[in-house]
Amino acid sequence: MSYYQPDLAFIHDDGFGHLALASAKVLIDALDRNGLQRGTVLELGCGSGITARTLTDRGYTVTGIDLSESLINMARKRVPEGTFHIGSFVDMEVPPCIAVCAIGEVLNYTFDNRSNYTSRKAFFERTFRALAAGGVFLFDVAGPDRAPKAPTRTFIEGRDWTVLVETAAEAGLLTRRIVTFKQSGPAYRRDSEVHQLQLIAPDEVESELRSIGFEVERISGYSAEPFPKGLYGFLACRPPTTA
């Protein structure tokens, strides 16, 4: 099954890019503080390239990974200087880099059914080894309290699109049933997708990171964009080398 097909990819880019922009500012500020103004940034779940465009404009080299072909195609058009691949964090090699980011519940999604505690920790370990001294790992996860107490429905519309989302949770999984309507000429085209997320305890994530050797700071939002209830951010750094 494919996810973020063309209509949902367009809507995600058009209406939900604010988090990507805000996270880019947090990452750039963290890299500046650590004296890393140039180098490669690996972006997991790179989406349509909004974060990558901001980072590239600041002089960084970006490699983006996403499981959605539609989003990868958008990213390649937005950031022709970047390198973008369809793939999963579960089995990817992490290249030497100064930063890794995964914005928007990337590590929660079950698009790759191999994603679990073991594969996530193995990815954290590969990330630590690949990062330069002072390198930054910025990401967020949906925790158990991201789940609504009862199924909820939301409705959002843009200039030429509408998206309806029904959210429910059971047994540690958050399920979003997403129905989109995208204008095509005088009519609207309907499509739908179902996304599932594993809910991950933030204390567990912090413990994993610290056990590997990261210095960890929890954050409550990206720049001026506060997180909704149940979303937790982490700014983890590989310690600088000491004399």
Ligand SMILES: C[S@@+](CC[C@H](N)C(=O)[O-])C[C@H]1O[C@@H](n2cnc3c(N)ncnc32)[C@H](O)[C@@H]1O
Given for the second form:
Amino acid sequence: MSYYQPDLAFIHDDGFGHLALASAKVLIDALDRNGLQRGTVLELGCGSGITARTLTDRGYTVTGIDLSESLINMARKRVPEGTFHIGSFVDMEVPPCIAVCAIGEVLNYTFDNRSNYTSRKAFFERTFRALAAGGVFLFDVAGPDRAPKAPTRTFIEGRDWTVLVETAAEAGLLTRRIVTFKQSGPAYRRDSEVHQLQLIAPDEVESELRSIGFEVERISGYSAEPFPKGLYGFLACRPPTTA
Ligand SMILES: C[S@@+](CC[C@H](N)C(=O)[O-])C[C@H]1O[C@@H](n2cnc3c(N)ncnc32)[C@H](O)[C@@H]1O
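For comparison with the form predicted alone, kindly provide the form predicted together with the ligand.
Okay, now the whole complex, with that chain kicking things off.
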């Protein structure tokens, strides 16, 4: 099963890039405060490269990873200076870097069925070891209250596309059935995907990070973009004095 196939990848890039764009400002400000103006940033679930473009323009070197081939192809076009891999963060080695980011519920998705509490914690530990002193780990997770009380249906339109989303949740698992219509010549092509997200308690994430040694700040949005209900942000730093 593949996710973020070409039409949904296009729609995500065209209509849902606001958090990706705003997150770059938060990351750059945090790195600036810690005196880290150059170096490698690892981006998990980098999507179409929106965050990576801004970071690269500011002089950072970006390595991105994402499970969607269509999104990775878009990122390679948008950021030819970057390095992008198709793959999962679960088994990714973390290179020595000044920052790691995962924007847009990346850690919640079940696309890789090995993504769970244990693999996430192992990734946090690898990240801590790979980060430079003062390095930053910026990400968000969908918490249990991201689930609607009853199933909801929404539709959103762009210039040449429409996306319909049915959201339901059960036993800590959020399911989005996504139907896309993308204009192709005089007709509209229909496609659909089902995404499942394991909802993660934000307090657990915070204590995992602290137990590893991160300093943790909870954030309620990226720059001028507040999070929707149930999304929680973490700006975690490897303390400057850590050996
Ligand atoms: C909501 S999108 C966000 C994309 C991008 N960060 C943005 O904000 O535009 C979530 C992304 O996480 C990716 N993803 C999900 N599970 C992943 C995994 N285990 N490893 C790498 N990427 C993953 C998806 O393919 C998708 O591109």
